[in-house]
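Single chain ahead, by itself, as structure tokens, in the form predicted alone.
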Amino acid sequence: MTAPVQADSQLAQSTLLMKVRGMTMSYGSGTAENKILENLDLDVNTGEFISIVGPSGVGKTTLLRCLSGLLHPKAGTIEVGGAIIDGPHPDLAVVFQDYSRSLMPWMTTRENVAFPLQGKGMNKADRIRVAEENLAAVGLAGQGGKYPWEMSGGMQQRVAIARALAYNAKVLLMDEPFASVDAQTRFDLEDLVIKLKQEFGVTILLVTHDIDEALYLADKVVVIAEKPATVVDVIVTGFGEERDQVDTKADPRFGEARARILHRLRKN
């Protein structure tokens, strides 16, 4: 395993929020067992943005589903705030790749955002207020009365992000959330997520197959590879809080990090 880049002082002083140790996940048993992840370790600090990249089919989505509590690993532990995760956790929210299926078409966008808040015991007036506030935060002020099918793909994904923010979880897990939109919309959504991280201070884990996206968004890029998969490299990007689609990607460090990730992935 390649040694991780030394973390900068800000990351080094951060508080550990999520800790994964020895996580192993497989399907089947005996001779038919298909081991996907093995002995995977991961540290996530409060307020950090981590991108997870790896070859197609390596198990990135399986990893994210284990972290969210939607899947139970065969071995190892996952902790958030010192508590072991053994199922869906109130401190975790997920934004899925297929936004069209994650939004309920018979509900308005306002109702889609407000719906999960019922489980928090919030009254209807407060649910609507929080929904409207978070729709405004993602650039959809005044759009709460529309139905998902009346919106573009990019707007629907903004609704999904607003719903996750409204839930007020400590950690936002994103599974290739921009893979189904056009390039310009993707850039706009990337910049939106950076803005929301700064404003809300939310901790974000993003799974993506796009290396440029991973580097542009993240404080750290975690590379998983091999079969079964484990962490093979960790890169601290060092680009700071302010990112620009042109200037950041023109930074020589960006090209060096991209080459490093590509070289590591091509070994597999």
Second form
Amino acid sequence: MTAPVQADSQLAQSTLLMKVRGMTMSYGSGTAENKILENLDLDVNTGEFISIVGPSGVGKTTLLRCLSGLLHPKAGTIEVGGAIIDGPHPDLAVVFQDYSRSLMPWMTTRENVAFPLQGKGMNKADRIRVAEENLAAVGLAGQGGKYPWEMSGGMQQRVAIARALAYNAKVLLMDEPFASVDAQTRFDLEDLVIKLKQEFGVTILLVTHDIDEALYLADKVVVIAEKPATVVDVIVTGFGEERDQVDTKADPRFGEARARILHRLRKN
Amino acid sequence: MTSATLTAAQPRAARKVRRAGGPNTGTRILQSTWLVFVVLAAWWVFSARSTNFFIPSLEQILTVLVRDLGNGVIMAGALYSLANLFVGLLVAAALGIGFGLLLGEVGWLCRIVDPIIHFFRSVPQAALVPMIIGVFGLGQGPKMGTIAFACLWPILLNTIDGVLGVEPTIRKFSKVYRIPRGLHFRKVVLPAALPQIVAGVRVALPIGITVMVVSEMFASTEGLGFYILNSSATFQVPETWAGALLVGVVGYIISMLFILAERRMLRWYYASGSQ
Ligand SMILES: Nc1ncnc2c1ncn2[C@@H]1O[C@H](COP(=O)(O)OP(=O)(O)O)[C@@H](O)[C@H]1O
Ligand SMILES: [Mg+2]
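Mind pulling up the form predicted together with the partner chain next to the form predicted alone we just looked at?
Complete assembly follows, chain above in first position.
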């Protein structure tokens, strides 16, 4: 690992929320074993926005599945708030890559958002209230009665984000959340996520193959590459809280960091 | 359980709900039923001059039908038969959906019972009637039981198939968001499998009606099956035809009612145009 481009005093002070050590993961076994992740370390501080960037097929989805408890890593540990976790955890919420398929078509958007809260044992009135609040937070106030299939892709993704927010987890894990929407919607959703992070103080771990997106969103960009994949670089962006689709991307540090990541990824 | 996939009935293809501004209701009903009237008219005309004792004229058949409907002979029989059908289907649906959800979720259990399910599914259900009635006796209970047994298999198979077809991303969602097991079954798996389940019940309906009639042909003194068998044994040919016609009409009406209920229950499915 290389030193950060710019030290960020604010980040240095924040507390460690999630700690991944030596994570190794493979599919299959014996001669057919396909190693995907090797000895991967990751630190996530409270309130931090981390982008994990890497080429397609490197193992980003696999990594998020391990973190969210859907897969058991072959080796390594995951700690949240100091405790080792093994399996799905109430402090972790996931926004899936194919979001439209993760919403249930037999429920309205309000019901979709409220449903995990029912699983937590919250009463109906509170569930509905929380669902409406979170729908409003993602810009879908008053749209709770609609079904997901009555909505555009961008709106469905907002519903999926509202569902993750309502679950009230400490960390949001997002798997290429904006990969299948048009460019303008993508910018809107990126800015929405930045706003939500500031408003709710939620910690976000976002995976993407898009270097610009990774840099624009994150406080810290973790570059993974090689096969099996491991962390090859960590860049602290240092753009501060305020981001702008034009100005931030025109920042010389943005271009510098992009070149550094591109260079690192093309080495393979 | 790929074998279940091969044999399960498919839910009807979803399509967009009809938009306003199409042909009006009267025109639409006429469009979908005119052939029935043509067939009836042809039947009436061609059977009118029949001299074959076993092919009475439609006029005769309808006269007998109206008479026996009026004097309550058929009504009592129909109520008895429909009660059997209703209870039998209900039991089959409860067992089929319950076990289907369980078997669909628990892979190893499903693999164990798979051959048994396919064996019973392949036996012609009407052939079981004399055996079941022979063993359990002549009352109404064994008849209901026979109908339930016959209807169970398509519902069970389709439920399993529906459960296996639940969108993997939704399963992942349910797991990551730690949806408790009971809630997961009721609100995730059951609704997701419902289109398949309903298709299974739709397949079970005519099987149930067949077994209903056949079960009343064995030493029974009640029901539509008995009416048909009894009239045929005493050479009251128009009554036999009237009974068969009535069973057909009743079956058709039940199917129509079922489709109406289905459209309502699966509104999201048809409206979303999914799958
Ligand atoms: N369920 C699976 N079984 C076997 N191999 C898999 C599975 N899922 C992914 N892979 C393989 O693991 C590698 C990484 O996949 P993935 O984590 O989806 O990459 P990314 O999300 O970075 O595009 C790919 O080569 C893929 O073929
Ligand atoms: Mg992926």
